[in-house]
Structures are given as C-alpha cells and as structure tokens.
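One chain comes next, on its own, written as structure tokens: the form predicted on its own.
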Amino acid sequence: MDQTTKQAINKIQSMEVQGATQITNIVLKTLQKEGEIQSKKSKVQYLKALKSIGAALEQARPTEPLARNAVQFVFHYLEHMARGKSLAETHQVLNKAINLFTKLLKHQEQKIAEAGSKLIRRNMHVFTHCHSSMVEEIILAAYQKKKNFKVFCTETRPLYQGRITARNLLKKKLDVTMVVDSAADFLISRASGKELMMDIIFIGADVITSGGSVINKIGSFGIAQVARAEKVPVYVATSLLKIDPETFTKRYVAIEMRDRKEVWPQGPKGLKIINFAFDRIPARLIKGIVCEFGVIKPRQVASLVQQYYPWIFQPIK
C-alpha cells in the first residue's frame, strides 16, 4: 500500500477528516492520486493495485457506505467502459468515473437543499444535531430565500462536531443557539417553555437501511423519540447513495465504538467507558427523508435504490 493511501486512511480513522461526504471526497481523491502512481505499470497490475487500494479505503470507516458505494461505482464504470482499452485510456476512464461521481454528489446536494428549504417557514425554530453538510445546505438555502428563523444545535460530545455547524452558520449571519447534548431532549419538550419549542428537526445520516431506518451520530435516537412524543417532525437529509446494501439481506448494522480517550483522556485507571459513535433511528420516528428524489417516506427507500442504483448490488469482477 502506497504512503498516499496510508495517509488518507489515517486522516479518516483519526477523525481529521469526518462526515460522509468529506470522507468520500478524500477516498476518491486518493484513488485518483494512486491511479497516477500506478499508471506506470501494466494494465493488469494497474487494475489489481487500484482494487486493493479501493478495498483498503472502503474499510477505513466501516459505518460510511457512501464511500464504499463511491468505490463500487468507480470500479463498475471501469469494468464496463475500459474493456479492451489501453492503460492510458483506462486511466482516463478512472478519472472520468471519479469526476462523474463527484458531480453527482454536488448535484444531489443542490436538489436536497432546495427540497429541504421548502420545509422551513418563517419564524420557525429549527433544531439539528451534530454536523451534516446536507442539513447545513438546507438551512442556508432557506436563509437565502429571506426566511427569518432561528437555529438550535447541540454541541455533540465528545468531539464537538456541533461547533462546526454553529461556526459555519454564524459566519453566514444566522441566528444560532447551542445546547449541551444532555439538554436536547428537554429543549425539544413542551416543558422547556413555549418560546423554546422546536418546530422542525433536521438530522443527517451516515447510513440508510433498506427498511428506511437511519444510523446517525449518537444522541439522534433520543432526540427522535422525544420529537415523536412532542409531535415535532423529524426529517433526515441525505443522499440515498448512503444505503448499506447489506441491509437488504440482513437487518443488523454494526455500530462503531470509538476510543475511550475521546470521552475522558486522563480518566481513572480501571474505569470502563462505552463510546458509541452512532445510534439507530427507527423508520417509524422519521417523518420524511429529504433526498435527491424529493421528500420521501422511509418505506420508499428500498424501491428507489433498486430502481436507480442497481450497480450497488452487482459484484465487481
């Protein structure tokens, strides 16, 4: 494995690069760089090396199917479009596949932002958890339409990704209020007072399952439960390319466990710490999924993925 790939994997695993879209971007850029490095070999060696690199990059963060599906797309494109071509032509096909997927994600982001922004009305209290580039784009799109609303976000311990959301939105002059994670449920509830009642909740997704449930940052499940009890709609903003194809044959999705030191760097010896990175939001708690096909019901996920992304299920030769 080349140093370029090792550095990319280290950035992903250390959380220097985080978020499904950002991880996918670094995976694709690494494949592109490695393609340049491997282009001095024979075509057989080139493809073999790239597939090995792609497999290593896919596993850098197991709970990120968008990156895995991106790699799947690239190699399916190579398989069909580089057949019978020279090494130089095959390398051009690789670059074209990467550019196509990157443009696809950008196009989807714009469609999701437009669809989601229509759900935000004037004077609303909009709540979000962790940092989602998709949710951020929805909020900014609504703001650009001159809608006056307030945003509430969590700090998102232990790595404080909510601060990314807060900083980014403040830079755009939005009205932003932060609460500690343990106050999120109370804030959403009626008990916090009429002036603090939330009107709508947007969260991102790291994984979508075939049944329409979503894996997202730890804390999302509790937020969705309280929202359901208080009749506050929960919308998930995501591309359906975050589908985990394995959920079509099995329901279980492994939840990543992070290092205990993220929670308490100098914690007392002998103390056990469980540091879940994610949790699962059942489909029944989700009002709608804001995706590239508009605002859909969780039950529509499987049929749309099978119709528009059949290559996800096809093994790479």
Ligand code: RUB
Given for the second form:
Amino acid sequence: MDQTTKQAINKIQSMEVQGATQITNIVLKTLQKEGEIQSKKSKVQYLKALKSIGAALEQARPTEPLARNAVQFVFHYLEHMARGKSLAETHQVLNKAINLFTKLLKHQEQKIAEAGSKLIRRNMHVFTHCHSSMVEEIILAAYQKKKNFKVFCTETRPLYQGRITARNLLKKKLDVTMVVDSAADFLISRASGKELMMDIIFIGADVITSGGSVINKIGSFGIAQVARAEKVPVYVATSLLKIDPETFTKRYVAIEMRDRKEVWPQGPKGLKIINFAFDRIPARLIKGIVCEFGVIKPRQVASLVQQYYPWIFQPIK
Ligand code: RUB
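Now show me the form predicted in complex with the ligand, since the one above was the form predicted on its own.
Below is the entire complex, every chain and molecule, led by the chain shown above.
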C-alpha cells in the first residue's frame, strides 16, 4: 500500500474528509492512483493488490456503504470487461470504471439538486443538520433560482460539521442561522414562536436500508421525531447507491462508534462516554427521499435498488 493511500485512510478516519459522497470520491481517486503504482506488476498481482487496497479504503469508516458499493462496482466492471485482457488493457478498464462511477455520482447530484430545490419555496425556513453535500447542493440550486429563503443549521457536536454547512452557504451569500444541537428540537417546535417556525427539513444519509429507514449524523432521529410532532416535513437527500445490501436479509446496521476524546479530550478518568457517529431515522418519519429517481417514498427503495442496481447483490469472485 502506497503512502498516499495511508494518508487517504487517515484523512477519512480523522474526518478531514467527511460525508458519504466526499469519502467515496477520495476512495475512488486513491484507488486510481494505486492502479498506476500497481501497474508495474503482473496482472494477477495487480488485481490482488488492488482488491486488498480497495477493501482497506472502503472500510476506513465502518458505516459507509456508498464507498463499499463504489469499490464493488469497480471490481464487477473489471470482472466483466477485463476478462482475458492484458495488464495494460486491464488498467485502462480500471480507470474507465472509476471515471464512470464518479460521473454517475456527479450526475445524480445534479438530479437530486434539481428535484430537491423544487421543494423549497419563497420565504421558507429551511432546517438542516450536520454537513451533507447533497443537502448543500439542493439549497444552492434553490438559491440560484432566486428563491428568497432562510437556512437554519445545527453546529453538530462533537466535531462541528454544521460549521462547514454554515461557512459554505455564507460564502454564497445565503441567510444562515445556527443553533447548538440541544436547541434544535425547541427551534423546530411551535413553542419557539411564529417567527421561527421551520417549514421543511433536509438531512443527508450515510446508509439507506431496504425498508427505507435511513442512517445519518447522530441527532437526526430526534430532529425527525420533533418534526413529525410539529408536522414539519423531513426529506432525505441521497443517492440510492447508499443502500446497504445486507439490510435485505438482516435488520441491524452497526453504527460507527468514535473516540471518546472527540467529546471531551481531557475528560475525567472513570467517566464513560458513548460517541455514536450516527443514528437511525425510521421510514415512518420520512416524508420523502430526494434521490436520482426524483422524490420517492421510503417504501419504494427496495424495488428501485433491485431493479437498477442488481450488481450490488452479486458477489465478486
Ligand atoms: C456526515 C453525514 C452526512 C452524510 C451525507 O457525517 O452524516 O449527512 O454523510 O453526506 P460525518 P453527503 O461528518 O460523520 O461523515 O450528502 O455529502 O453524501
């Protein structure tokens, strides 16, 4: 494994690169670089090395099926398109597969931005949590259509990814207000006053399950519950390529647990800290999933994934 790959894994684990889509982009770029480095070996060694590097990259964060599905796509493509080909040709096929998947993600992002931006109307209060590139694209697309609306976001403890959202949107001159995480529920509730009523909530996703529930940044579950009680619609902005295929056969999805030091670096000895990275938003709390197929209901996830992404379920030899 090359030094740059170790650095990429480190960037993902330390959250210098965060969010499912950006993690997947760096995984693919790193795999492409490794392809170049490994192409000096025999074809057998090349494929063996890339498979083990792909596995290390896709597992850098444990709850990220988009990265896993991306690597899976690349090796499926190689299996079918590079059979019987020379090493040089196989290497070209690798690059083609990576470019195809990267383009597909970019194309889906545009579709999601377009579909999601239609849900934002003039003078709305739009609430979001953490930093999701998909949600950011939706908000920016709505803004580019000259819609006048306000954005509210959380700071997102312990690592403050909400600040990324706030900074990025402020740079583009949007009207942004931040609250601490523990204020999110009150802000969404009617009790915070007429001036601060939220009209729509967008969150991203790290995992989509076959039943249409979604795993996203810790805090999303509570936000969705208050939103339901207050009749504020919750939309999830995501590609369906974030499906975890294992959820077709088992219900449980392991949630990443992060270092206690993120919560309290010099916390007192003996104190136990649980630092969940994500939580699960049940399908019943989700009004719609804004995805590459438009705005769908959570119950449509399983059939769309089975119809359009059958390769996700096929093992690689
Ligand atoms: C980020 C997070 C994002 C999703 C979706 O968590 O929960 O909402 O990853 O992101 P973390 P995107 O900061 O722990 O990675 O829409 O960019 O794919």
